[in-house]
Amino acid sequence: MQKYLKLIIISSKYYIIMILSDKRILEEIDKGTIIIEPFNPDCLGTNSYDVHLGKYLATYKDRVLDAKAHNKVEHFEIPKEGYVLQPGTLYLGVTLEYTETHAHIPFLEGKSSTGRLGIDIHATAGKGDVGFCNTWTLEISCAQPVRIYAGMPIGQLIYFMVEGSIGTLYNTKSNAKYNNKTTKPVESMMWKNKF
């Protein structure tokens, strides 16, 4: 079985990172600690699976946003014929797929071809937890207008495995803030937090 390996050097230890392999993702959706809805077995790669854009977007209804207040969104619903993004304005979007990740540690990366169109799909929040169980927020922006469509690749999962045991399940903690269920792009929730 291949599986690919990074070796990280933090503070003098050495630490061999596993992104799991195509085979070992289809061993894991049988066991149910990966669980990818739709799921269709052309959109595995050689170590990772696409994702594709969901049919809502959302933008902030103030142009200045505050960390420490509710910043309200306003979503709807990208045409059949596709929408425009504009430059210097940030676009929530959402993932077609739910999913479930209860052994390992998972990780959205935006496709190379949508990196070509001028698109980034997460400004900071490409890592999941172990335990997360939901569609895929992205904070979407574009260096140059771009069409869109819902149902475009928009991204892919990659699947790191985990050393150690995990003590709390992010699905099981009473603060994680993004566990409801949703098919819609959801704000932020920093004002949550206190500071």
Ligand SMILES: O=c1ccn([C@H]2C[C@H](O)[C@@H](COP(=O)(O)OP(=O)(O)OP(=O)(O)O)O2)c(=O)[nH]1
Second form
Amino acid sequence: MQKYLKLIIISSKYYIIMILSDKRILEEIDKGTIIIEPFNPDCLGTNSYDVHLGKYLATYKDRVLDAKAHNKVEHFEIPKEGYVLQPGTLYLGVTLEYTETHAHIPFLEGKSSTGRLGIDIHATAGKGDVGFCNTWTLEISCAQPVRIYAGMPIGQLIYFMVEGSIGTLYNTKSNAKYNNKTTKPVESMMWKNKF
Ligand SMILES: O=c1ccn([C@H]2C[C@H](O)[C@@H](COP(=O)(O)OP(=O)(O)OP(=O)(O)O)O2)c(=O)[nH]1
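So that was the form predicted alone. Now I'd like the form predicted in complex with the ligand, please.
Entire complex below, previous chain first.
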């Protein structure tokens, strides 16, 4: 019985997950620990903030990508009448919003409404790092052809509490790959990893 109780205590400690509420996000913005630019109070959800699609997209120049190589991209602007995404192509997009998160773990998630159009906005990694200060690159794919527009709501940021103190913030990491401030999507920098 005692052993059983201990396990519950261990597992409940392990699984405590705290996501910031709307009021708490606003408090953190007031303190400057969260920055979202531009910020619109209408985009604040109950426990998230809606982000929008920036005007630039990018696609890789080569059809076959090489994880060891620097795969180059071509950037283009989404026209006013929108741009039709095609299945089978990876598009890199970017959030309109520039964000800084100094004391929490930001996560980029899709929106139900984009998901229901068959649009994925990240291929695998929605997690951000404490200290990430930049626009977010989106790894966009679609289930069927779909027209998208610059400025449309594309995802939401949620903020997790951190357990433990931080040794190195992302924006101070010398080998961080995505620290250069940009308003355009950034291609994979996997080639900088040594493997
Ligand atoms: O869909 C995403 C997910 C993350 N990020 C940003 C936030 C994150 O802080 C940063 C780095 O992400 P991650 O640590 O997953 O990338 P990495 O490939 O491990 O790069 P690094 O070695 O720089 O950590 O990229 C995005 O722009 N888009």
